[in-house]
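Presented as structure tokens, the chain that follows is alone, the form predicted on its own.
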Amino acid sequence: MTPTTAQPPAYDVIVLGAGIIGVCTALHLRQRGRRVCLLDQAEPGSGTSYGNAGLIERSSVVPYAFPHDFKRILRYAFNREADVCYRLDALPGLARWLWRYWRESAPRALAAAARDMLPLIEGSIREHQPFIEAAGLERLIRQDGWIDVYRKARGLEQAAAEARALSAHGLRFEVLDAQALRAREPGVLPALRGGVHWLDPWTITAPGELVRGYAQLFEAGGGQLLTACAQRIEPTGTGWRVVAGAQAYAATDLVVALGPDSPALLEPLGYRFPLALKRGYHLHYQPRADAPALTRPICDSAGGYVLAPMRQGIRLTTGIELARPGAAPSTTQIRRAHALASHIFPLGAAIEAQPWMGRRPCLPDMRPIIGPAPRHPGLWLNFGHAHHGMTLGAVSGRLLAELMTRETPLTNPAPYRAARFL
């Protein structure tokens, strides 16, 4: 069936993508006077947004990086941890990005990389605390941090180093012994011998309802959100055109915002961008009704998984899974993290009969693409945010609303520049 184009809608910006990157995109625009649609297949923040572990970390001034200890390394090449693991069959299609990936993860890489992530990371409880007011969501907000817990006092010890060495940035924790951990969280098992409490970052009960709240927001504010799924995108003389089945949607600019999903729609236009899926899931558990409840998120960084407070129950988030974009979902990460966060905090029966998935859109350098396509004026990208979307969606969406809209930016947009990769 050939698309309808004789009267189609037309907008300032068309925004791609519901999730938390696209939704704070579209409530940028709409606030700076753009006529705006949202369009997703999906409802909002039902994505990769709705399951992560909850944090807008305000803390993690350090980007995820490729180990470059041998005996780390090593440890993962067995396959048999509970924080990274790999299918076989996907390695030869990651081995180009996993090399560019542990070379942007060397010291002096790396440090680079923190400084650029830095604007960004140190405005996103500014950003979205107007949102999180505007839209009435603060019962979804604790403003007390999370905790990263160790097993080992050799680990707690290392932990706090590395934490001291960040005060340059501000940022405020406390180290607790094993007492001071239980006085904290009294439900921690005497398996941990402390942690690090990081105070400053916003923890969400909810993450799924957030995005919804702002998408509320948006329409509240004027903005139009369309459920349709963008099949293939196009520049017409004037502007862009959007494909959704039968329907068509012009607009003078056009925002990708899709997530892992963003280069399938893009690669027609020539652009083949480095972006690999780090896959992670979760499962919610019931409280235990004998031991006190869980106040705030822990994280176990040497088992890569997070138990977090939310509203569906306990949900304890996975690390890194590497496979095929379209293998099947597998219970072997949640069932290695299940195995080990039992032994730090008492957990009830599981609530949902299979773990949900999600795909983290990672690039190699550890950071976002934010800003113009170089090839296609009035084409706008913004995606890529790794582990950080939730946390960086409000700074994000400003940022590229300020470029946009021919206004200073918030920081310097030239390391998230998408011509970097082309």
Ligand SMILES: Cc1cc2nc3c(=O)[nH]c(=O)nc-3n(C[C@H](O)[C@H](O)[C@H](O)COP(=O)(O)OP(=O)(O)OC[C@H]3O[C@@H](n4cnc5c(N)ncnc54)[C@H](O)[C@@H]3O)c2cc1C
Second form
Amino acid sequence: MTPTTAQPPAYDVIVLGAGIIGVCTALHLRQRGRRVCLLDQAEPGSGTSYGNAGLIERSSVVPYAFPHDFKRILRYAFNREADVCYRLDALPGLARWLWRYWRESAPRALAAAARDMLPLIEGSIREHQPFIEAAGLERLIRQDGWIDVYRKARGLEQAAAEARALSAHGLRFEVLDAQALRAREPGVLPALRGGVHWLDPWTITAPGELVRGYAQLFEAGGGQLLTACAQRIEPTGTGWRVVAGAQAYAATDLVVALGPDSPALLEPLGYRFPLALKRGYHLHYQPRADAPALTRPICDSAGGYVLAPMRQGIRLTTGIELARPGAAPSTTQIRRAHALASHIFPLGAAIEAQPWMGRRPCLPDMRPIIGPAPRHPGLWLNFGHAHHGMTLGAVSGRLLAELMTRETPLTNPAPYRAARFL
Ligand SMILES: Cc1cc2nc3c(=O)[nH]c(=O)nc-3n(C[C@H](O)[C@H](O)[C@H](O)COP(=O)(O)OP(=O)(O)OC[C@H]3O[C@@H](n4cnc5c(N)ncnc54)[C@H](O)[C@@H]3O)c2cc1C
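Same protein, the form predicted together with the ligand this time rather than the form predicted on its own?
Entire complex below, previous chain first.
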């Protein structure tokens, strides 16, 4: 059947993807008076943005890099760790990407990435706050930071030194010994030697609900939300058409904010972006009646997992799993993380039978793509936010909206341009 273009309404912009990135982009465009349609195959905030650890990581001023420490790489080679797991059959397909990621993680290149990401990280809370207030979502937000916890004294000393080295950024933190940590989180177990409490970040107790709340704010402000699976995008000469089954939707401008699924719609137009997907899992656990409640997220960096008090229970989120696209989810990583986590905090029974799996959309230079598609006027891109999409959603949405409406952008957009990969 030939798809029919919906007539009316005609839109100024269609935003594809109602994860945190697409919803925030749509909100910013709507605030600038554009007629905006936000299209997703599912409910807003039900993709990767649903299942993360909920940290608005204002303190994460250094991107998540490939380690250059030989001992650590050797540990990973045995593939028995909790923070990074891989499936052997995924490595050939990822080899080029990993090589590039490794090179971009060398000290000088990493410092450049951190410099480029800083304006976005600095704007993270500042840009979320007005949306949280306008949507009346304060109930989902805690403003008391999160704690990086350590099982070994050496790890704690190193983390404290690294935190002090970041003092030029004006980040607020406190180094806690074991006793101070227990005073702050009375439930933690004696295996912990202390922690670094990052005071600036905010945390979210239901990330999916926050995105849904933002989407409702967008609708209340006159935006249109559509449920449809985009199968193809096509230039029309005067704008863009999105084909979704028997329907087609037209607009002058089109934004692709499909997170991990962004490349699939762009490849037919000749764009091949090196987006790798670092999987991660979560499972909720009942709080234990015989233990004090966990009041804020704690992160065991060595184990790569976070324990975050959420609406549904204590959410255990894992580090990175590298697998082939489409490979079946595995329970290995959540089991490893749970084995470590139960030594640092008492956890009750698992709430769900199977872990949730998400895919972090990662570019090898640790910067997202935010800006115009180089060869197609009217086509705009906002994806690749890797480990920090929840953090960067509002600020990235604003930056793209400013570029599209030719306002002075909040920062120089050059580091995020798509052309760097072409
Ligand atoms: C375990 C884990 C923990 C994390 N913890 C944090 C954290 O604490 N803080 C942080 O900042 N970040 C964290 N992240 C990263 C963060 O979750 C992601 O960077 C972010 O959610 C990406 O958002 P997005 O909008 O780009 O993608 P998504 O949320 O995946 O949204 C993409 C949307 O596109 C839709 N879609 C896809 N294809 C189509 C199609 N063809 N047609 C229509 N719709 C389509 C999907 O339904 C989906 O809603 C974590 C990630 C994981 C996996």
